[in-house]
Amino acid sequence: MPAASTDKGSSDFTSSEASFPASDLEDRSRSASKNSDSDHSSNEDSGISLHDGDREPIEEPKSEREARLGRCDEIEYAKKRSTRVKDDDDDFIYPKPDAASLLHQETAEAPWITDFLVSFSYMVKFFFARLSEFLQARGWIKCHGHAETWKHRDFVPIVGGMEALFIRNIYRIGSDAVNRVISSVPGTVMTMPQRVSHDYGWTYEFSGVEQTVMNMGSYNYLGFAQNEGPCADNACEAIDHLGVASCSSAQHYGSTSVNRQMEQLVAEYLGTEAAICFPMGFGTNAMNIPALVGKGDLVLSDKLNHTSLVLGCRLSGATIKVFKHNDVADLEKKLCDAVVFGDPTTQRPYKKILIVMEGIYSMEGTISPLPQVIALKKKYKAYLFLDEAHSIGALGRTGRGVVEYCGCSPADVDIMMGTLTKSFAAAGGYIAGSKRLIDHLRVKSHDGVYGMAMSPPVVQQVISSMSIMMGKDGSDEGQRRIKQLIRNTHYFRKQLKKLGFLTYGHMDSPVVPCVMFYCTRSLHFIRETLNRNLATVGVCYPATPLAKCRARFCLSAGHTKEQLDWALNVCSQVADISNTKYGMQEAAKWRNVDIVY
């Protein structure tokens, strides 16, 4: 696929290398869509179907399949894995973690000189931000942003505080890199309209040019973000039968037959008694945690939990205590103190204790030590809320998340939450567990009572993609995607290490952060990669600590080895320019390691 033209400064590379390989999932989805036309025509009178039993399995040429299912590099991987689980395919071994790999995951602290320089640079930024706000308030310089009128100067300001100061004066300057517009599905290859700003990020104008880029920033873990293929066809069929929206909550008239079908399928996929789905992943956490805990209860929350979890805990009114990220010892200490001393404000025991954690942490790429946490929650009679937004579909031998990946039983997790946005390329979230829990949420959840029911085509997208993962379409496409994702993850992580990047997280996590410490260097890196038609994500303060800014890559089952090699080449060249290879000491250990795809 030809790439759009870029800056002259990068012409030496893009002129010869910008035509990156396209994903093979696009070709497979087109062929699957054509093959399913006859199936749809013969089943028009039967309504919307979960899967077509007569549909031929989607098979690729044998030579390509054998090449993709070649063995992973086992040299370094065998040193970190003492236990392995073998798949039905003799050419593939899915990793099974040991306790050490979960308790000791890759992190790095900035050297003291780097920490000092980063902090000093932010002091300078905030000083000039304060100075700019001071001059704008007195009318000495023009204010380009939103502000109160002169007649409201004596009112309490609508916009104020450190957060607004940061957004208006520091975040704004890098908004061209962190707030990007796309004009296609967020697949492995996508199009982005180019924008220009003449006032340093206050406003943007579209230039009328679209840029074709390789996407390594979206949570398209299983590669279902496509507008062609059986999932897209079934979603269109749902529109024909049920429309685009029910315009009502599930408690009134919003629930349809496909909504109930989806909830049953989610429960079957996860191995739980029941499940309930909601139209928004953020709201699934924020609106349902208050229905589970309240005043007199204790919530033990991981330090790096997502904002939706933090908001839900705060809205609940329960006492909140934060434990160190993935630190089982610190969690046990706080559990022990809670059981022994109870609520210090009332001098009574807590009514219940809820542990809140994630499966994969999207900013760190780390995987939760679930077996150890389950042991603690049983020991201290606590409840466990597990957010699998990034781990469902991305981990486990059949894609059932961190519970399957760690070899745990779904019955040991009291509340299993996940989103349908990322791996299944739809929208919304779910909560799964016992039937008693789900019946309680149907009545008490604010999102279920007042929120809109999920749109029928979105529901059908979930049903179609999840059915493929469960093999209900009669093919091994789901298994093929899982194998491709874990192979891409291992290959890309190891190559980054070999190139000298400092990465975070677990070897099996498809979220790959590369630490660059300085926000300016992170912005420079992602701007330059975009100039070379590679779209990635930069994460800086306040989403991360001051001295831990990073670029983040998200692997997909849709990426091919050729695409990953192309992306690695781009990243290496840009890192040499921006001086962001902070893992050169670690790279020396990989110098003589032959990394096999």
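Positions refer to the first chain, counted from 1. Since the structure is predicted, the reported quantities are computational estimates derived from the model, not experimental observations. The term rigid core refers to the maximal set of C-alpha atoms that superpose within 1.5 Å between the two forms. First, how it differs from the form predicted in complex with its partner chain.
Relative to the superposed core, His440 shifts its CA atom by less than 2 Å between the two forms. For Ala147, a C-alpha deviation of 2 angstroms or more is recorded between the two forms after rigid-core alignment. In this overlay on the rigid core, Val156 has a C-alpha that sits 2 Å or more away from its partner position between the two forms.
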Given for the second form:
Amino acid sequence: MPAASTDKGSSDFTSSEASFPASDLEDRSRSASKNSDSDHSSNEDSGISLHDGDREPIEEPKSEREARLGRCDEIEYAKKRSTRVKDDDDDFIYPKPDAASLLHQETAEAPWITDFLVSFSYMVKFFFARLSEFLQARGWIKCHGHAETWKHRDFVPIVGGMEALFIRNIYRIGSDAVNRVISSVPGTVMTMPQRVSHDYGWTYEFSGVEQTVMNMGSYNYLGFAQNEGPCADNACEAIDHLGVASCSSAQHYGSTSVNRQMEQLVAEYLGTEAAICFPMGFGTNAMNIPALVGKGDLVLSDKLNHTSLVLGCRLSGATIKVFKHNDVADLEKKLCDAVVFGDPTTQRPYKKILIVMEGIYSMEGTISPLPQVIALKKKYKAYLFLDEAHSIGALGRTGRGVVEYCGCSPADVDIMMGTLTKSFAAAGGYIAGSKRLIDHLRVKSHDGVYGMAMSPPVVQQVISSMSIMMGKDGSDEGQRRIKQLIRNTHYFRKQLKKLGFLTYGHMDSPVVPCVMFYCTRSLHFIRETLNRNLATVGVCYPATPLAKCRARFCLSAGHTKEQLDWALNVCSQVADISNTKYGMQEAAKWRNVDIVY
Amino acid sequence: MDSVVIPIYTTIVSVPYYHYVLEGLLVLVVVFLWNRRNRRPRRPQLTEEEKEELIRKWQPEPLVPDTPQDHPALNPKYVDGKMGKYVSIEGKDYLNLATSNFLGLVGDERIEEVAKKTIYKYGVGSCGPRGFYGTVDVHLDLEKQLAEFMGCEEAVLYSYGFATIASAIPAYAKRGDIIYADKGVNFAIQKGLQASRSQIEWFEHNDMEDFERLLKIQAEKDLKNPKKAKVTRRFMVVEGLYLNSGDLCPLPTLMELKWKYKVRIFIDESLSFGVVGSRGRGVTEHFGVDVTDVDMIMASLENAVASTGGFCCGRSYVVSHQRLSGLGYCFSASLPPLLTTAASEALRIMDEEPERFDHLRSNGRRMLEGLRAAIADTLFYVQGDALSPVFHIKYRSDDVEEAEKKLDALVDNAFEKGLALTRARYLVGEEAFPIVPSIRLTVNSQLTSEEVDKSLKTIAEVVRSLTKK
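Which structure goes with the form predicted in complex with its partner chain, now that we have seen the form predicted alone?
Starting with the chain above, the whole complex follows.
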């Protein structure tokens, strides 16, 4: 058994010390496969030969090893890592993706029977939702929820249609699993007041009991959600010097010297000429895209783009075309058509074309194929808007996002957008790029004129955490966090696969969705994990396609191996109860693979 | 078998032949029409070479145009320190008449103490949207506090003021609905209206006759098409205190129209919250309107409350709908806890020290009267309500550029004399209606009457010197 590499600050456990023995695990997987109601086929067979036997560390020349590291296959990974564990910690090699791994990421389709059953279950839900609305309207059953006042009886109902039906009758049933309240810092361990509902989910009351849970739901990738340490101290100092708010927009009197310092730091971190920051990540997209494109322009938007991007594009007035998620061929076809044929309604060529996509997709865990898109963008002279909301800090050898991770140049991405909320545990968003672009935004951004400037302690948090990531504090704390995150990611993803979960997304992405298809099952899963003190996120329709409900884990640099082992154990137990191990076929490949932290 | 086949056969034979000819023609016509419908305007077939040629030839516009480097937004005055009553710029203190710190809560020690304590309990960011473990207990406390403060059933907290207004409107108004909006509404409302994709009917600023005229036109249309009228939601969107003009909305008349024409009313109280009304509850308190009759009040916490974020409050039936359909609520990270508790503490101070509202009002009145006297007999004039803490100084001229120059000169000269004023900035071309250039002057409750008089004197001096030229 190889010894796990020791990392400063991380635990030096070997895989044999995992809390659940392999045999037990196999038994469980067998029983799960027996119980599984639908025979789920894995999306594609990667066709790699498994070197079951050679788990012994293999000595091989370093250059060859590095060359092999270019290949990005999960199972190869496992082996590579087991060969690598003898290396010194200083020899840490950040994974480098290859084209194939980016172009073929797992987003398995449900088999038709599951699809049908999920649709059927929604049909049943909608039928009963309609029925109960009908009975309530006639006063035959009592509605526990809020009703419109008598005074407004002659008005057209303010909420109505399918949306209200869904919220009032279907979403409400599962509302205990979302919107959970926390009463501590959203670190890796947090406290959560327990609540009860006496009226079927319409209102909640706190029972006065607090629960301590492990947090795998917050976007705390680098573990900066801390209520102590230099970041917190600096933020408090910022309040002493600069106050809590400025009550002015950037174009009036809201530009403070600390704002300027932050923007310069962001630009330096990302390797761009300039950057501009805004107090809300959602607003950064929604309020700035209209300043970049307008009528007569074309926006090519990924199908799974975040709502803020969609809203920004819609507000801009440009023509919007959607390409299939991460599908470079589809993007090329649409780009080619747009350039060759122009706008079909006006019969004129487009003024400019903007490709809008994200670095890591928060619901799929997929990483965008940036090198391929950059090649296309250059060929067709389009511009690229990259939203690094989830990838900044979470990817790349020094945490500089998907651009660094893919080995691309920041100069090739025209508009680099990202949030400061997630990895840096502050709030807001940034846009970085050429000075020309940033100057334009300073003048034309809706936010700079009509929105308020960022709050100084939040600005200070960005400066502190980003300085740590850049090593400006003189320690290797930033590097340590990155190493820990990628290690946690690989370990957790592989263990999940081994346990038989069907995970989505790229091996290096710290967003790990586990597909459970049925909304009821994912709800059950997160309820039960919460009962066992593990906080995860369940995502159901309408945030995902109807038959692709899922539970999602977000890894953090703050998690330790013991925590992950514990969490995996909980997940496995719950999945056996809720019957949500949909990746048993894939798991067979992993059965004899030793997963080393 | 025969009993079925024979009758059919005889029927077929007995039908006259021209019948078949006609039916055949009919089928042909159907096929012809069907074909025509399916035929799309065909794209020219191009070879790969031709395509490549086109791709090579196509030159897109630059992503962004060049920006003149002397634009004020590129050369801002960087403020060091807190933006309180005085602001420090490059080591010199200026009396602040530019920011919306109406109640003087920026730099308040109680608020800062609470914010710091919050950092040591909750950290800075919340690291998630409200749905996914981003709801901290302090968010719920503030929502409850806001609802109680306003006398509403429920309040919904957003993480940014602009997004509050721009998301709340499209959460209710959808395609096919009608929104009546005042022509003087601020940009956030305009964006909300645009995002809703509803039919927008603009009425002249604070012109109730014009509004009623539009309502009457619609009422006639409804009579003709009652089926459609039954499902068409109607909203009116107004501001409590207009940011772009400093006027109050005529709320009692609006309420009358609401009940008469069954139009729901949304009020943006971003400016009036914590300012108007004897206890700072906004226009509903000022006019004595029952707050539960207003369908929704939206406000930002970035002006009088001196924090960040915004909220919507009203009846639970209405407001809670936003928790899933308000895009800026549902898909955005929640407000950082420290800003939440800062807002909570600010509300507490507002309740405990109602004299702040009186000071603000008396300062406002003094400033408005003083301004009117100071710039009388010049081409400058002032706009704003006596209750408003925001005034617009404008310049009477047909030439926009000349007016802008004069106003800029006023700002610059006043700055040299220790007064921080600012032009009201707009995105010209993005606004729905043309904007008259102005200086947005604000007062706060901390100003003493001497300071108001002194600044008035300065403004009068500068205006006189500008008029002489």
